[in-house]
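Single chain ahead, written as structure tokens, the form predicted in complex with this ligand.
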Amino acid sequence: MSEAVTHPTTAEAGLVASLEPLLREWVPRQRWFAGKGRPVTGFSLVAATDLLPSGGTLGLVHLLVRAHQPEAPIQGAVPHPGDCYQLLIGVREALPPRLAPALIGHVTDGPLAGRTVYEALYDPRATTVLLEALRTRARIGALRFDGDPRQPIRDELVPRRVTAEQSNSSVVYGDTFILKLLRRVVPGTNPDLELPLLLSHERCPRVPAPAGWLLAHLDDLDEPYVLAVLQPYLRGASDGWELALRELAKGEDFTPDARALGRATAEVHTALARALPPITLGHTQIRLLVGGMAERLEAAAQAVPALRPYAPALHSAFEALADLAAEGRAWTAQRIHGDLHLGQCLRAPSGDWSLIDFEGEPSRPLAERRMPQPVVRDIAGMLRSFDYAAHSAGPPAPRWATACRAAYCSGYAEVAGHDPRTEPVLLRAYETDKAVYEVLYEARHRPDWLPVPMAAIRRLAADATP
């Protein structure tokens, strides 16, 4: 294996100072960025590495920098210091006209006066310095590139960035590596690097084992931030939800491919109990699980006042819950996916399925993602998918939904032995919370699809009506 190789770190003081005007404008336009809708009012550094010293013709600096925004994100909440965010800036004299979309902008004063600064994800040159980095293995400043030794990396691998909209950021590496960029980074265990390096271990084929990892450890901190991630690129893969849409243009059958995502889904979920034991749920977990769907509601109504007339009704499926437990039900809960949905979920051109974005729900707290929960969470964010396909293009086609949803529990049940159709105040419960969250997602980032979650909530709540 090569030598790391190092550069000196230069957090240079007066570098986020300069940049700051660029970054107000630039970082809340990306569809990254998490807090939208409350203003910035600036940023300060958490970290810089210079991956490439600023003096040549392209010069590349790694920044963690936190956002200000003194507002608190939900109404009433405690406002915290800011989130952090992964910036990766390329500093050029000037921008060559192929990268003219990923100008940042030109910086006045401070160390980089007289530059252009741009999103450098952008640039073949700069990318390759990443992999090249995960490659050898490299230690720079803060920065700690590492990887899987059963996984080679090639070099000359040719990068080019996915373009798809999405709430962190890719380059794929020559259709043979997929590098995810965290954005809105936190220390400590992030089950997107965690979950799928144990579903390694346990030989579970449905989800691509990490090549390569980017972490950085801070002096003042215990435990390093997770950046980014490097897995095997599954070549010529569509997604679920691409899948799901086409086929139902065509009006065709779905139903094989829900079945075969149930049993992939049960086959991880398996793996991942063999992994990490599973707990039980008693009567005082579920009053704490029960209590967050219902504040999760009340905030969300709070946001998006067309939730406001349902909140009664949708309440009365988290009273189902807590009902049952208080009269002595206990659940399983074990580690989970957390964010389940058809576009996480990929089918190679042999018909294979694999899940992939282990995140958990962005906005919600890392210890949170993290906590063992019933697999049900999961099944509920796939049928609620199925239910968005058969609302988001064309006609409603509510029968296409119900088919798949069926199969895809059936699927679920041949490999796990249990059907998630037998929990059904369970189920229940949290395609509620989920189409909860889904008002809220779509209201800050896609309004113009606040209709297809909001369809869902009529339909629960009117079946909650007695």
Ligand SMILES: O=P(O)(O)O[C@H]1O[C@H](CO)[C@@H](O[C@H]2O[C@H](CO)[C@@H](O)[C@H](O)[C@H]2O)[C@H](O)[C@H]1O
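Return one more block: the form predicted on its own, after the form predicted in complex with this ligand shown previously.
FYI, this one's just the chain on its own, none of its partners or other molecules.
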């Protein structure tokens, strides 16, 4: 294993102070910034590493910075230290026109005074540095580039930035690999690396096996930050969400794909259950689970007045689950995907489906995302995704969603040996919880989309009413 030369770091006291005025303008505008709606009052340095010395034609600085924002005062609450973000900062004297959209700004003081800084993921020269570090398993400062020796990484793969940015950022290398850089990071075992590695050991073909990964080992932490994961790029694959919308617009039958996706989901769940033993959820655990659902419903109803008339009926869906647990009913929980929807699935030209993005819901604590849960949580997420698709292209198509939901569950049963519809109380509780989350999200971020989850709320409230 070769090691890269460790460059002197630019982590001097004045680095973040000199960048702060620029970052306060630039970071809140990024799609991956989680603190929208609250001002950024400052940044503090967690770690800084020079991947390329900043004094040359091209400098490349890897930063972990904490964004500080005011919080609503809650009596007895522990102050939040601020979210930690991963930044890859390019440094040049001036930007060529092709990099103009990447501009962060011009630094006037500090160690980078007189230089121009920019989002380095736009720059193929900079992103090539990342792949080379992964290929050679470099150690640079606190950064550890590592990988699977069974998947050699060729050099000279041409990088291109994925423009459909979401809560993270991605770069494709020569249609061979895709590198996902996590933006908001916390120390600890990230399921986006943990679960695909486990599934590769189980030889599950439905999840691309990680070829490389980037960790940051900081002296004051017991666990590293997981910063990036490199996986095989599924050439020619179609995004499940976009594929569903295209088929719906053309009036094509999507149920064969929905059934195949159900089978793929069950294959992943079965492999995860082999890799990590399931547990049993009894009365105490279900009571806590239902309590969390009820609290989320109350908070959403306070924030979204349109939800309030349906809250009593929705609560009855949760209470029905608690009643079954009180009667002695128990359920199995295991590791799952955690945020499954059509956009987390890719269909190959062969028709085979793959599941990606095992990070879980980024807004939830890492420990919570790694907890065993009933598989119906993933299934409920996918059923809600079919509803979303049915309301997104032209006039709403509820029959299309109903057919896809049924086909998905049937496909799941073919592999898992049990149909999720045979647990209607559990499934309805999780669908309700997901729809409540969607109502709150849409009300805050996309008010025009609020009618989509509200249609589900009306249906679920009617189903929950005796």
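Positions refer to the first chain, counted from 1. As the structure is a computational prediction, the values presented were derived from the model and not from experiment.
The rigid parts of the chain swing between the two forms, and the hinge residue from A94, E442, G42, P424 is P424.
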